[in-house]
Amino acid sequence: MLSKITNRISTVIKNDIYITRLIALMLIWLVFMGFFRFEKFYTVINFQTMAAQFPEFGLMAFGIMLCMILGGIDLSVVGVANFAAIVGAITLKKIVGVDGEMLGIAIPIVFIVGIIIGAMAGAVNGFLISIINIPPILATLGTFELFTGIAIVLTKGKAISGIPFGFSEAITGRLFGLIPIQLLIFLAMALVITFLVTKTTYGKKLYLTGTNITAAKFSGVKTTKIIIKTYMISGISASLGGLIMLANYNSARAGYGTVYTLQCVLIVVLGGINPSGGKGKISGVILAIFVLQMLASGLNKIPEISSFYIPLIWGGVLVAVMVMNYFTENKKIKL
């Protein structure tokens, strides 16, 4: 059994240049942190903190991943996340009293409301792209401003605070005192998306549409339905990320997570998803999420590097990865 797993891993590494690149980057970074910041980086608390931090933007990255496989992109994920978090916060405060009554009922209701908000927001994106034929980058950039604007109106530009602490405690808690609940939500969504992409006809139609939408139409694929469904799943993923942000910050605001759009695009490209559509695996994106979180956590442990440089580093890495991917794809074509 162990030999089969080892052979499977070695095959993946050999055949997938993106996975190989990510594993190499992760190992180099782990060795680097071992030499220079071992006592601060290699602690149980640090790894638990990392496992609690990345689910919020990791879930948003899943949405962008699916849309990019489709040949589009979703730049509205942060706007959807904050919108869902704000509506969730308002709902929570309406249901739960000051003394925390009805919290057990309120938490699932908040998640259901958040999922509905995300699905509706995704349906709007899908409608604009598939029916109105607005380019995905323009449609989702416009809806990002739309959802952010609605969130600002709802909050009058202020943060919604005073959230019942029980909600934050429930979502940011740890199973058996070790595994963050946020991580379990992330893994559950990863399993759902993996199942949809690899085990259902939706996944086959998704890749076919992303590869060649005209061929997909002639093959009988209802591309409009696939596009709307994909953006709805993206919206749901973003809304779950927003609810995790709500629990982590114990407040909601229209301006939270502004850097996540760049991070999510970086994760998806780093994970081997082709921006042109039709190519990429969720395993690469999950590994890219882990690697990026390790990089971010490690950089925070180096006081010489100011946090103001982080966006510069992410932007530089994104450009470098896209250049490497360009030459990798060209090399494959020549071969």
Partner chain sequence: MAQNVLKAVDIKKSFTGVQALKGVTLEIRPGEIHCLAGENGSGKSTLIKVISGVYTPEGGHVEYDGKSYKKITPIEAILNGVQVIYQDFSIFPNLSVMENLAFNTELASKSKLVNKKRMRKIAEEAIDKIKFEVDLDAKVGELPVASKQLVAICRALMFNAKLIIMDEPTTALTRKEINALFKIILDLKAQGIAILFVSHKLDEVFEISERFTILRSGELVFKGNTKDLDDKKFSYYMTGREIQIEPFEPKLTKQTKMLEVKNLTLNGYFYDVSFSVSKGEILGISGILGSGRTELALSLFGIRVVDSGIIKINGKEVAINSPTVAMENGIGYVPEDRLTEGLFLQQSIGDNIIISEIDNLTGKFGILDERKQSEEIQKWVKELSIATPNPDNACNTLSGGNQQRVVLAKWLARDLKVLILNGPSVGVDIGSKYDIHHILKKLADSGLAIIIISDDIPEVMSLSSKILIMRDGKISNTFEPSETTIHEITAQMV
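The term rigid core refers to the maximal set of C-alpha atoms that superpose within 1.5 Å between the two forms. On a predicted model such as this, the values are computed, not experimentally measured, just so you know. Residue numbers count along the first chain shown, from 1. Compared with the form predicted in complex with its partner chain:
- In the core-superposed comparison between these two forms, the C-alpha atom of F290 has shifted by less than 2 angstroms.
- Fitting the two forms on the rigid core leaves the C-alpha of R37 displaced by at least 2 angstroms between these two forms.
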The other form holds:
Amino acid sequence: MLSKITNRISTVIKNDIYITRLIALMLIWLVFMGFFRFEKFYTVINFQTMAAQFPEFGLMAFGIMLCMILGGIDLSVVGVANFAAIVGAITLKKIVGVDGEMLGIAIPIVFIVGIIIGAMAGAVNGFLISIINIPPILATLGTFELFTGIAIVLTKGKAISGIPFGFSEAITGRLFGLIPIQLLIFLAMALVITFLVTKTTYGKKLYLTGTNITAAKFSGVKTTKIIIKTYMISGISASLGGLIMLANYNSARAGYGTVYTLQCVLIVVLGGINPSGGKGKISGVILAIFVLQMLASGLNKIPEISSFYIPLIWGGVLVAVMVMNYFTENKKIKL
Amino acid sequence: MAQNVLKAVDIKKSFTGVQALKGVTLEIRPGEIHCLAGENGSGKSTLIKVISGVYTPEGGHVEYDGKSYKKITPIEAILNGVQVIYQDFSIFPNLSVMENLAFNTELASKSKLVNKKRMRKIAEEAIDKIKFEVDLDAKVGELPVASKQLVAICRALMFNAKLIIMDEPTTALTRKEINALFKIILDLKAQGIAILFVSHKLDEVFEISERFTILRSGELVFKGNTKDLDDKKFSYYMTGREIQIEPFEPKLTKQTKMLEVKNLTLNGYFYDVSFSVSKGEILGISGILGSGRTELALSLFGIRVVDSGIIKINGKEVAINSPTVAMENGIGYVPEDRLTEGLFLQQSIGDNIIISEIDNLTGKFGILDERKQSEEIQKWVKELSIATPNPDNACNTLSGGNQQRVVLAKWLARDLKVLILNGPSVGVDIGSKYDIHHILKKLADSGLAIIIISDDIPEVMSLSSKILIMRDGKISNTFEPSETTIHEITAQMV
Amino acid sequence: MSIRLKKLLRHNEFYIFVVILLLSFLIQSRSGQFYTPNNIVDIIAALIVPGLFAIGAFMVIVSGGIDISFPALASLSIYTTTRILVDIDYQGGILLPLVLTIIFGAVLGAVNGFLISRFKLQPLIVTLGVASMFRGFMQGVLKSVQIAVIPKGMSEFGTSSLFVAKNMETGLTSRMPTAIIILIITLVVVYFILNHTMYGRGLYAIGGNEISAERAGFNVKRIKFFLYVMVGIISSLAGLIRVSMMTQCHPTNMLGMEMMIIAGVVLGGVAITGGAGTLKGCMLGTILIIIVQNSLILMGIPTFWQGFFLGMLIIVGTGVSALQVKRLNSPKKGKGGDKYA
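Which structure goes with the form predicted in complex with its partner chain, now that we have seen the form predicted alone?
Whole complex next, starting from this chain.
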């Protein structure tokens, strides 16, 4: 019986070295924080704060993840997020009066508008990549500039402030006084994407197209449709991230969250998604998001180390993981 | 007896427990044309890598011109006159012919700076050796395949080569180009250079090789003159079993026309092509590379859209303008290049099988039905006897023959009316090849209309109930397999 | 003559040159201010830093790789240099800062080079990680802050000029920075390396087919390693010039430039897949981006339109060449036959 369990575990470890590593890293960190900063780290407030912080970039990471499974990349997510946030902010200001009337209708409208913006932006990416045949890295680089550019034009380069408080209050509030609404939005999207990827034909086609697009075409998969769909989902996910950013800062600006592009690519790669496509699991990416947030928040509790160390640690972890992969994969070849 | 230019004696090599070479001996005489044959996995590539110094053998030794080595580096092998031309030719498509030819010499002489004059001279001398006419400033990537190969040959000749090893040299060439290549090879032979062909099938090299060495599962099974070999013996040595070739006689006759095309034209590729295939029939289409055969197949599957003409399925006219439409009309297509066009190598065998019918394996709301899926996968793994312990394994764990069965299964899983196979047994070893032929004949007898496109004439002869020859984009001839010979067909092709 | 013309028409550089000309005529006709001595000098001055970055990015892309760490590398290298010199109260000329940045650039570049050549890791992800590390090192370990007063030698070098161009109509003047010499020298040296040394041809060879390059006898690992060292040095020099010209060291304001630089290189016809492209194209692409950035104001378009036009430029520029490739491979054009045959 015991050997069966250990067998199971060892196959999991063998099959998913990325997830195993992330779990190990998270456990080590949790234990470390338990020893050194227990009273500061293990508080409800701390966990609530963390849960309110990661959804904005976590949602963007989802988009990049899907595109990477497809063998592409979406570098425009931050641009899409800001674009959606700005249009959302403008819509809010138009609908909601100073004293907050119409808020009940305004919130769903803002979300619908944001999602439409995200879907359209994603469709543009998908069109450029699948029909015009621009390499994804360049196409989304261009649309990042373009969407950010449009966002700047809409705001004349300034931040939009004076947004009715109601929106921010509603999104940054907590369900039963406990669970942050941002987290719920994140989880909802995580569920939708997990469902799409694991339970539908779209998911199968996504992985197979990412593995070999020619073979997919020759098997009758409508690859153009899959590509456009994927970038649209990425856009929608990013736009939700943007709306959460809008709520968290209660303002919108074209230049917010520029560090998120790199951070999200790091998350996705650490989560075990293969940049050449066709490989990787959403659970790995969700874990990587948690790990990043815990590292960041934990470090925050250690005043001796400034939060500026985070990029160093994060980059170091990424490089270390890649070097480790090199050795494990080389061992595999020799075996 | 003339001294051997190369003699590999009792070579042993294993990879983590698997004995790839179990004491193999290979002798090559100066100026001879030798063929090293064996199925995929027989150890022939390992042997080549030992000879050229890439691998160090665990047992045995290699003699070059009588000098014996237990261990050789690639550079020593080159200095001893051994040159390997790999299947991909090892060229730089983005650089000029001149640079491609001169790099090796320049690097060997440890030059640090580029001397265009000297490089041009080196390149000119190199192409002069086989009277190869080419623009030295042209980018190699823009040359036709045959010229790329000639560039590789010229480069190999520059190092006073005594032995040139060519890995599957004829696969990508047209008959005309093969003839040109053979002329060059005979010329090299006259200069005393030995040629070693490496091949996994009985093909063009058979006619020009003087001696054969055949490997099977890491062991030497035949060593001798080509004239002592015939098709049957060759197959036997390669596979270790007797294989009977029986011509195909359709059991279903006088059936409805399943696929009928009239005056099909794709400008630049084929013109006015008309033919029909009935239920239970296997139609063979043959022609040299560039005859339009591949484009015809692609057009029938909707990858390329014809400019004019009519396609009828089961008597009904259809406009096939995408693979989806083709599939809806019951057409399936097995591409020639299995690895890049047919399979998702890193994904599971199961997913590879069900991808073409995935939209039918869903329950409500487009949710995948796991049970239906695994039933379907099990069914086809069994039906086509795909050798795997677990269909969840990645497809690249399979041998070439089994991979081809996976591609077949992918299409059979759909309710097909017409199956088009472009090169049904390219890159498949002989044993699997006949198994696949058997499967195809059985499928035809069960009512499928099959089109095979192949330049492997014996294959077309033994499979088809009717043969069309394409030449310059037109159907030049029609044959009944029983009333023609390989020779006649070959003559019609070029 | 007609053959030469045909050859010209096949090159991307030609088209980008035409676009630059058309754009400049447009700006000239709208504002009358493009072809003025001071504007031309301004554009050239604005080209120095992005131009150097672009040269480095170009070399990496030709080898089939990609580097997005160069702004972080340059920032860390020049911040360290400035910090050390300010702390020791350095009063000398530009020579020591120059030597220091070159050393730091080489060392930091070697980090990329080591990871990519030794472990054969994907350059995009490695340089992403390394960029993050450099930034974290600078902000966390070195606790970087803005250095308002930089050593005299640096600011003197940054503000010195070769000549001053004056616009006779408006009376506006622009100085041609001495630093342009570094760009010119780098261009000449890199041009020589790429076209006249076996090392440079090796870069193209690796970009074309890495396995073949190894078989032909190129030391691929060494070539790649030194490539990233060189790119580190060139990027570092760009950092030094940037700080010297601004006469203050703002540690983070170069970060984020990588996307624009890579876009310029690709606009210049350099294949993102490696192996093809010229230094000329790379510079033309960068110039086009600089003109768009600098000249909107001349046309009376508010500067906040900049991002929009840049985005459009990248999409249209890459889109046109992507469509060209697509047409080349399409069924009607003969060539494609090879692929399926």
